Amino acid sequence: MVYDLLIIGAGLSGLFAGCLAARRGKQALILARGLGGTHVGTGTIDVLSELTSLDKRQTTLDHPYGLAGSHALLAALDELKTICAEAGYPLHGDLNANFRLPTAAGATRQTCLAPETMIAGDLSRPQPFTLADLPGFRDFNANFAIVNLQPSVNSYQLSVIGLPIPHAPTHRDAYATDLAHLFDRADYREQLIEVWRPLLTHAPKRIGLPAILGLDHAVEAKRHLDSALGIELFEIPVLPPSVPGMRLFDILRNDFQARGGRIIIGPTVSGRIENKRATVTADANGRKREYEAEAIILATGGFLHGGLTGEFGGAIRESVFNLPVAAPSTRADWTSEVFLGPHPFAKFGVQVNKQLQPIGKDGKPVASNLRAVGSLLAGADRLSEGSRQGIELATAYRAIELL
Amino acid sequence: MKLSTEILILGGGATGLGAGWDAALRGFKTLVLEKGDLAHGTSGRYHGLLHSGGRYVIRDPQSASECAHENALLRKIMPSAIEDTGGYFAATPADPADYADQFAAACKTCHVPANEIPVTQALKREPLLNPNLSRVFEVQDAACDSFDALHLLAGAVKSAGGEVFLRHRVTEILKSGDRVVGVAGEALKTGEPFTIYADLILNCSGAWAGKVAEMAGCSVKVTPGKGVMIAMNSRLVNTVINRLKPPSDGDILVPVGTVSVIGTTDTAVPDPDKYAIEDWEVDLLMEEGEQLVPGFKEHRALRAWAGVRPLYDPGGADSRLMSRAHALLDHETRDGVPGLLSMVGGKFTTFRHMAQLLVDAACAKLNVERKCVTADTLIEPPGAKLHTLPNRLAALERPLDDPTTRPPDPVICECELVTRSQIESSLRESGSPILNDLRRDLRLGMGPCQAGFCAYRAAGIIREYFNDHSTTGPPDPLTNFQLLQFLQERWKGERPVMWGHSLRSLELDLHIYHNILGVQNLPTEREMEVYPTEKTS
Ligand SMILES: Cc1cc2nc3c(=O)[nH]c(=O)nc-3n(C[C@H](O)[C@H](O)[C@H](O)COP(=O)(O)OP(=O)(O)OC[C@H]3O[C@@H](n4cnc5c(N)ncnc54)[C@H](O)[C@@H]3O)c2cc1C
């Protein structure tokens, strides 16, 4: 099997790059070791905190904004909406304007993108809300949240009820993945109607809890507790693993396989470029194959996901190909004394051309076949900025156009 | 506050709360002052060895006797703080050869137990060793958990009859004429004065050891040596393992809980409380490892943290040649100052030992004859348990044929399997809201994810414990607090070692505190910093 584009990493780039290739007709295959950062992350799409300030991102070819393009970045939210969308699991939002969502400490976070599971929690929306404490559930404190959110939202008094789960596990602590599917099933939504149902008499009608509506039905899960309790339920992200993260991972993955495309996960994939052309081998425990394609597209993430690697000898390498990684090469300079950062080591990553081609020393491209997206590339501080989703999918919607 | 006591104590580490419970078992009135939490001065952070003597037989025989003898005496008294690993020491192809001879004979003479065992058999227990040993002895080292072993003094000093006060900072010390008669300071809980009187006080402030005497307007020269550990992320080895030469930096692997843990350094800092992790340190600490195990290197780093010894320095040299032995210092007949004795050096090893000289001089300032008893004395409640993994999962499992009688006890900290309810009662005990205070009590946040799950989940129970699940008022800037100055603290142990998968575990901490939490947003005030943290890692 021959195929038009091969694919390195299975995080949001990687897959979505993979969707946006196989709605074009191509073949793709794509390669990753593990999952990617869905299973991590928050199941939003952030693209900037601030989005008054895109433009100035978009201007400059330092920035992944700047090389992939302000059209790119339009064009890639419309289209993961659209496979949202036809996945039944729609997502609301557009660049005019961030969401305003509470997170499980209480802090407000701003996002572009997020699943109708989440949106009614908005803290601009001037309704009340109650959060709901899950009694044994470790991974979400109300209380906590509670205090916190009440200067956010000065006009309305906040609260907290206590929702059992029942037939959550009771020989081991419940993760929200257990949790998630209990409520994929209707049967069970039922029961949990009963119990609930003489709990919220009293309750204002918007509840936030943490998110764990349901892994494949989701949106039906919340439309059915909504319209039986007569509530607006919604979903606050959790420690990992994350379940509205996993459903993005899953609607990605199926549209993927879906239109023919290949997905094998698990095998250590190494690159070798010869004559400035790419090839990979994948390592499945010990069983390898070379694979050759007319474009590559590594997609790999940054540190978390092994994309780049930090040595004890004070090198940055780029995993697969060892691409040139420009940094400092004494380690206490690539961290800040403050856990929560600014740190240096943000911005560290592969450089590319316009093309998204990773370049060598001479500012050449290192291969002609090989391009990088998403969370490898260098000059973005995604946390600082909140533009990490954004990134990761504007310039994979930018790679496959350039194919 | 206004006290008086018969002995008073500077002082809460091991030699302090040694002295504590060995004064209260011989019926003093006895009162211990400690600024920090328990195990916050050296004592909490050294390397946790139960020295076996061997690392001085050549150097320093008397320290060398001492702790062989009080090393087999500690196993007796206090054996659940205590996890024989037993010791070898040996010999690399980068050691001198001939210190081995020398050293046998040594151990001989200062009654240290030291047999010489075959290459292979030391290789055959200890497999990552490296395979180009030359010679191996066999000694009886021990780990000894400065936490565990803190909280069972603290718990046989108060049933002793004496009292522990933690957080009360002395300033001054009292005086009448040349006397000294009490001392005063501050309660940092409550921001509150004392003044605490008392017929002897002996200063057993460690490093800060100089500082406190010169209050009493007496001085004594103690530099602080600052010594670096990393702890591995596992236990690499099973048996503590000492370099057969001189000692030297990097020249000890202890196997501690889950860790294994290499050190140290040894560098003159100018003040106990003040400096930093070098990475030249870290590079060099990793390089010695890898003489011990071969690929050392490529085993994560969990943390760095540093030390400082109590060296006393009777005059001038370079720290490492000054005594790690003890010095007794009774004020009245070197200074003119009646009222107060210094116990300076030592060695965790040897706390009972110097506990014993030391409220022996009292008792002679006291004119009272009193014996010692605390060689025979059981430290430990009854059903007390060694903190490993396995005693804490035998105590987490519970019948699960009735899972409804079963109660909920979630896991907080599940590499050290911390429960909701631990966590509870340790808040009931302490009455603290400090996260780090949870931690050297339960080591919570002490595992490989070093508390990127913990964290959070341990603010929100102190947050409901404290508040009492009043949802409504005030956002709570101490709570939050808590949290980010307990992930900036283990951050800092965290940052020199920052590479491989500690930098994949940064990115995936920063993900959940920074993106999933967004706790850089909350509410807190940093005057709220009522309990100083004054360490470094
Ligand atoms: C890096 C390193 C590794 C070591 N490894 C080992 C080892 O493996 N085995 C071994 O046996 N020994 C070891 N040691 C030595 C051992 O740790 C110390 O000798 C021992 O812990 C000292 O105990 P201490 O009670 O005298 O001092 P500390 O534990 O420091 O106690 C002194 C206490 O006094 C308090 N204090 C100071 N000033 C005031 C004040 N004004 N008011 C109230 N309280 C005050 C401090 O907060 C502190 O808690 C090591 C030391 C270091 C530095």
Second form
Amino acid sequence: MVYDLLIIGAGLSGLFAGCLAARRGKQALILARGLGGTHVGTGTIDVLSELTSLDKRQTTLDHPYGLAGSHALLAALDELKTICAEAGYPLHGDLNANFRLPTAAGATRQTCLAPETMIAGDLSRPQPFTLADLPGFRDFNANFAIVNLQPSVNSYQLSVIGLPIPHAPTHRDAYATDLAHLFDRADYREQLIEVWRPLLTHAPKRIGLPAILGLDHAVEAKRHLDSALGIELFEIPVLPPSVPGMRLFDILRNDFQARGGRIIIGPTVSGRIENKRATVTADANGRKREYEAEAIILATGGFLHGGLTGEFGGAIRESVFNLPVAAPSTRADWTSEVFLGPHPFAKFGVQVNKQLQPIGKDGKPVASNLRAVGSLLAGADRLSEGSRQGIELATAYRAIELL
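Given the form predicted together with the partner chain above, what does the protein look like in the form predicted on its own?
Next comes a single chain, given without company.
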């Protein structure tokens, strides 16, 4: 079968591009070696830490936002919100102002779109809050987070409240996914309400807890507990696997498949370019199969997710088609002297033209049917900018628009 569109990568940009294509009637296939970055992300959409500087980035073609265009970012955010709302998992926010949300380490982070389960934790709100300590849950230390958060909250004293988890699901330390499965169950939430209610009598009405409110029914769980206990719960993302990220993955995958899209996760994917046309081979334990498509979107991510690899000898390469990667030839120029500061390697990636087609050293497209999106693109330090998900969505939207 020849597909209209073949997408390599099942992270946020790949899945979102698949949803957009399927919603526009395209026959689309997603091939991926693994699950992508959603399972290690926060489940929120970071567009830029300082939204006031967005215009500057959207007016230069050296930055992925400039290549995608401002209309693509706006449209992408709107369509993602529509997809999530239809799945019963509304995302809140817009480009007018970021939410200021707490991290599990007690820092603050700026994000544009956040699920309903997180927004009550906005540090811009004046109401006091407390953080829940869940005995037996090792991936969130409320006391540690409070110490670091307090300097960001001057108008009241932060506190910690112990909230036990009855009938712990395992005989080992529980992971977020273990607890999320419990919170999905209405009968289990009734048990929690009975145990927690007397402990909350004198507690602040906003309570933060690790992101465990359910995988399939998180909003229902939050509304149930909020209503029964007279509080506002908010989630704080913790160590992977990320429950909010898994929710986003499930929503996009389900939306894609419900509209006829096909997704295959597991094979090693390699590409070939002949006569300016790209084709793909998927190798599943020695069983190789070639795929052709009218268009191919490369959404394999950067160094973190395997789209870019660094070799011992110092070469950097793109992992599927071995496309040229923009990087200084001298390794000393890859990093800065400040360990936690911005580093040049963060901007390494595949260079593309205005059509998002990867280009060679001659500045011409290497293949007429190939486009690259998301964290694979050169030109943005996504971590320092706080722009990772915004770039993934905007460039995926633009790539589909160009089909």
